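Listed next as structure tokens is one chain, alone, in the form predicted alone.
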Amino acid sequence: MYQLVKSVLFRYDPEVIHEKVMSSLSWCGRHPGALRLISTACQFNDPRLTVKRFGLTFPNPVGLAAGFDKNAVAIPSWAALGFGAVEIGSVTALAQPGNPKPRLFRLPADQAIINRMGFNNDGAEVIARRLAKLNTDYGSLAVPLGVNLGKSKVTPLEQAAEDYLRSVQVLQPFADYFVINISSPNTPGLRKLQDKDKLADLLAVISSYESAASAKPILLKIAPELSFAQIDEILELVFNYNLAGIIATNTTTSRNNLSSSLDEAGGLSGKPLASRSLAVLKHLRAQLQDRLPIISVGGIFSAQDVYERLVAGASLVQVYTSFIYEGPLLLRRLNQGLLQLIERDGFSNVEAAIGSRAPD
């Protein structure tokens, strides 16, 4: 059924359709009856899928990646759809419109997306008020809420630490964990913050605040283009500043092995990213062993893809592009299929499978 619906949706501008989908999900989130219908159709729950990491409980290991719900307008609907976690954003300290349109492109032949959105969002203050109202209306959320943070475009790179810190301060009461996004290719100069010295300055400011405040887990999201030597430099800082985990990876600027001839700037997500994302995961796991959780992102479309990432050492995974291509029943299929794979291989639960085939 969704494939038929998709054939119609894909005739229209991707960002227009995205806005309509978000408007619909926002409406559903305000109506308990609609949420119950979505849950009945889309969720698959089993206690054996539960994962516990950095002090949080995830009902299943498949979360929504940042970028879909930038402004936290549909959080109850994501939980109803069966996601094990929701990551909003990227949120910047200052509201910003993002890059000029068009800035979102489909590559159906590759099951991929190119975006150069540019952190378009309502800003930390507005999103904090929205989350406060959500807490008032719903109480505690059904799944962990991650807040992905980016740098405001107008903020000079030299003031990036203060810009990120402002967002942390404003959103501190509402986030279950924060993600420091220094790896989007769509904000000029942002990836320079992955350089060791600049990253050390940024993490020092944020970790110092979190040590003094009611600390929330801080994760770091890295780019797929980093060499393994650059990743190893970053890992030194991860332990120095007590980060809770790594998210690997963001979108890629590479255009290798694409069937589509579309020539647009921006970050590529979807199936073409799968092999590099998996390679980065395996390197991270080899370096970290089980000392730090890894969330794997990039090209995850099937239960087998989820299982491959988990046994390779990811504690959790996230999806984005596959939701666009596979539709609202994706989470039911992924979690049902994952449980079947776990049972097939004799694991008692998903925790037992995590890292079982990781490199030594």
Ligand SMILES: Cc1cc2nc3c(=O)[nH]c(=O)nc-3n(C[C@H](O)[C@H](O)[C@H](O)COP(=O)(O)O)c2cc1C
Second form
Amino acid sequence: MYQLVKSVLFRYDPEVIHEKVMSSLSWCGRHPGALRLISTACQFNDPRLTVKRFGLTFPNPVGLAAGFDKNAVAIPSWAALGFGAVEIGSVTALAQPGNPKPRLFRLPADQAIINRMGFNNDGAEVIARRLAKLNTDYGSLAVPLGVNLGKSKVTPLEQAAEDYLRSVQVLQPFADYFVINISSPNTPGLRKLQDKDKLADLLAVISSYESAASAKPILLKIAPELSFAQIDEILELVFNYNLAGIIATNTTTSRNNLSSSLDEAGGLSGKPLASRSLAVLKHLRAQLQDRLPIISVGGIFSAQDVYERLVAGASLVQVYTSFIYEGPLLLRRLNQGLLQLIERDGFSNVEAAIGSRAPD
Ligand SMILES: Cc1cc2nc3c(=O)[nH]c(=O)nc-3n(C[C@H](O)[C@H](O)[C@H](O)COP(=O)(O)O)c2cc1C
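Could the form predicted together with the named molecule be given as well, to go with the form predicted alone?
Okay, now the whole complex, with that chain kicking things off.
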């Protein structure tokens, strides 16, 4: 059914469709009857899917990756669709329009997307007001809410720490966890913040604020292009500054594994990213064992993909591109299929499967 809908949707500009989908999901989020219908059709719930990490309970291990709901307009709908967590953003301290359009491209032959959105978002203060209203309307949400933060484009790299801190302060009451995103390829210079000295300065500022405030978990999102040596340097800092976990990976600037000839600048996501994302996960797990949770993201399309990441050591996973290609029943399929795989292999629950095939 969705394949039919998709063949129509894919005839139109991707960003126009994205905006229409977002306004529909936003509308549904304000109408309890619509949310109930979506939940009935799309959710698959089972207590064996529950994962507990950094003080939060995730009803299932598959979350929505950052970038879909940058402005936090449709949070109740994501929960109704069956996601086990919702990550909004990237939010920047200052509102910004992002890069000129067109900036979003489908590559159907590769089940992939290229984007150079450039952190288009309403800015931390407007988004904080939206989240405050959501809290009043809904009380606490059924799933953890991650707030992914980027650097405002106009802020020079040397002032990045203050820029991120401003967003943390404004959004502190609403986030269940924060993600420091230093890995988007579409903000000039941003990935330089992955350099050891710059990252140390940034994490020092944010972690000292968090340990004084109500201490929300802070995770770091990294790029797939980092060498394993660079990743190891970053892990040292992650421990020094008591971060709660690591998200791997963001989109890639590499064009490996592509059959499409589309040559647009930006970050590539979807199936062609899967092998690198998995390799980064395996390296992270080998270095970390189970000392720090890893959230694996990049090219996850099937229940088998989710299972593969979990047994390789990811505590949680996220998806973005597969939701575009597979549609609203994706989460039902992933969670139902995951449970079958877990039963097949004799695990009592998802927690028991996590890391079970990672080398010691
Ligand atoms: C259109 C688009 C916009 C994105 N925007 C962000 C963003 O603002 N912040 C971020 O951390 N990641 C962003 N991402 C990256 C995703 O969160 C995810 O890391 C990446 O797409 C790989 O997962 P996937 O293969 O399941 O899509 C974006 C991805 C896409 C496709």
